[in-house]
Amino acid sequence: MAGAGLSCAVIARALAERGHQVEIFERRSHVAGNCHTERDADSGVMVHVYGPHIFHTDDEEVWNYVNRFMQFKPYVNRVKATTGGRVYSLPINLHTINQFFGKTLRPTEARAFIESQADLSITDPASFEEQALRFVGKDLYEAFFKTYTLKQWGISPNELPASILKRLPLRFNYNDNYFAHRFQGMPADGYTVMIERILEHPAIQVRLATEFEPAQVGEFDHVFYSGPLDGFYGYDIGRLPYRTLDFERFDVEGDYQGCAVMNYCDDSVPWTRITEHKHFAEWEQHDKSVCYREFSRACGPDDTPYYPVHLVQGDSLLDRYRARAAAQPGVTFVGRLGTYRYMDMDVSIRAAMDTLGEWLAKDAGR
């Protein structure tokens, strides 16, 4: 097993409650991946190490499967924009189209006003930027989104999928919860000691600051591989395209900005958000509170990754690592590395969930 984050360690478990040896490789100290939490010594804050994560679903097997291991507590994210100099709700809702245009418009209303913005002549959005356009129309997408994106993933818009702003809801009511999913949470003791718990089975051995090789294939009956799926192959091909995250973090006293996250979407600020991680914990009171500001750029050979970027051409590079993928003998690729998909923590989960399911039917046919 390659990698300790979420995906692995789901696999893991389930081998290991089948009567099957498990043994984890994790090159970092820790297990949990990139949604890893540690208490501050400082400030008693839980921080999201890698920046925030907040779990959210509509899959009600995935949530009683994390709270098997772990109690949830009720969390709703309510995203705060600075853009002209004022702060806004996101996603966009009615209260953020009134106070943007300084209108008192209706759900109907606002409705027919949006309609009126958009750009109708895009029937079939491709890009992002066309996607935005026909959404929201041309000023709440320079406001909100144009910047922000150029920010966020180094390219023009109209480079980028439309799938990107797809994600994202458009509301003609007050509802400023930023998801729309059934099940909204985060783990009471942090995301860290949910895997840990996971990983808690006297068959499964992990072994931490610990690089797997694939040259090690042949030692296992099987691997579940969640690396980077170009590092695989030594990137003999060439690198997949990544975004990855500089934090530049900062403690202050009290209150900093009086919610979770608040991005910023003019080009006169060159971090895109401010992230304020006491308040993932609405449970808990600090005196103290740490922040991080969030930096994009185009990730390096020695750089962590964290979005893959697909663009509207197409990926004929990854076509060729994942031909090679599904050929490999005696390898599973899972993951958001694995597979190169950008993937919210329940629906790695579930993947791996099905991953799994779908191995051990062919490993029982054979």
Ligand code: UDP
Contents of the next structure:
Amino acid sequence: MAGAGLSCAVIARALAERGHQVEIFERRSHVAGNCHTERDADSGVMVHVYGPHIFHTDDEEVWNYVNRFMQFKPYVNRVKATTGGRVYSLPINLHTINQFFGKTLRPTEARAFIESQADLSITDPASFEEQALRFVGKDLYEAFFKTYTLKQWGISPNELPASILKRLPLRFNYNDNYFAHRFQGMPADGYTVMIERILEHPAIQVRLATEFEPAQVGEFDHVFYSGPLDGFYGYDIGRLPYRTLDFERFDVEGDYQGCAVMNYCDDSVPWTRITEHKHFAEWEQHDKSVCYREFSRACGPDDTPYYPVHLVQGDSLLDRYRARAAAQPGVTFVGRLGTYRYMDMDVSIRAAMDTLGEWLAKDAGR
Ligand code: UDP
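Can I get the form predicted together with this ligand as well, since the one above is the form predicted alone?
Below: every chain and molecule of the assembly, starting with the one above.
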């Protein structure tokens, strides 16, 4: 197993429970990949070391799975956004619409009003920009999405796929829950403890600070690889583009911004958002506060890859790597980096369960 993030942890556990011996190589000195959390020694705040992770899902099996290993505390992500010198609530909902346009519309009126703003000539939106112009119109697009997206992706929204914007709901009521899923929460003791518990099994051995080398594949019956897809091949036909994040940490006394996530949607500041980590755990009490200013930029060879960058026109380099991966003997590529997908945590767990199920079915047929 290469990598001790969510995907490999789920697969390792399932294999161990079926009687297999599992060895995990993890290059970092901790498990949990980018959802790693750590309690800050000074303030006591649970810090999301690689940026905010909020667990939300509609998949009951996945929800039951994580709850088997960790108690989840109630948490609802209510994101705020600063744009044009004012603060609004996200995702775009009736409050956002009424505040932004200085109106007092009811749901059906707001729907009709937004339709009047929308560019109805766009029938089948392919790009992020078309999706925005079709569903929220130019004014809301420019205030909330255009510049934030440029800061986040470094690419014009007309080259990015519509799927990125489809992550966010548009609501004609006052529901300001950022996610539209039935289940949402935060692990009481953080994601790292949860993943340590998933990996706590006598048949699982975790080697931290140990890189897995593709040349080692032959030493194992099978390898599940959650490192970067192009990295497995030594980037021999080129590098897949990623965005990396820089976090500028600052500590304050008391409450800095009154919420966990504040997005900055215009270009008066270079960061995309500020996260104040103690607000991810409102059931805890802390006098001090730890905040992260988040900056996005192109990922270089020595940076941590975060977001795979997909373009509307597709990417032949990715197609070539994927074709090689599909034909790679003895290796199954999993997770965000291994499959080069922009996946939420619940989707990663579901994909890991399904991938293992397919592999076991094939294995049984061999
Ligand atoms: N987005 C935006 N303005 C916002 C929030 C999001 O333009 O205030 C766009 C941006 O392109 C972002 C995408 O919507 O990458 C998805 O947002 P989400 O909050 O799901 O991003 P994540 O938390 O995964 O970085």
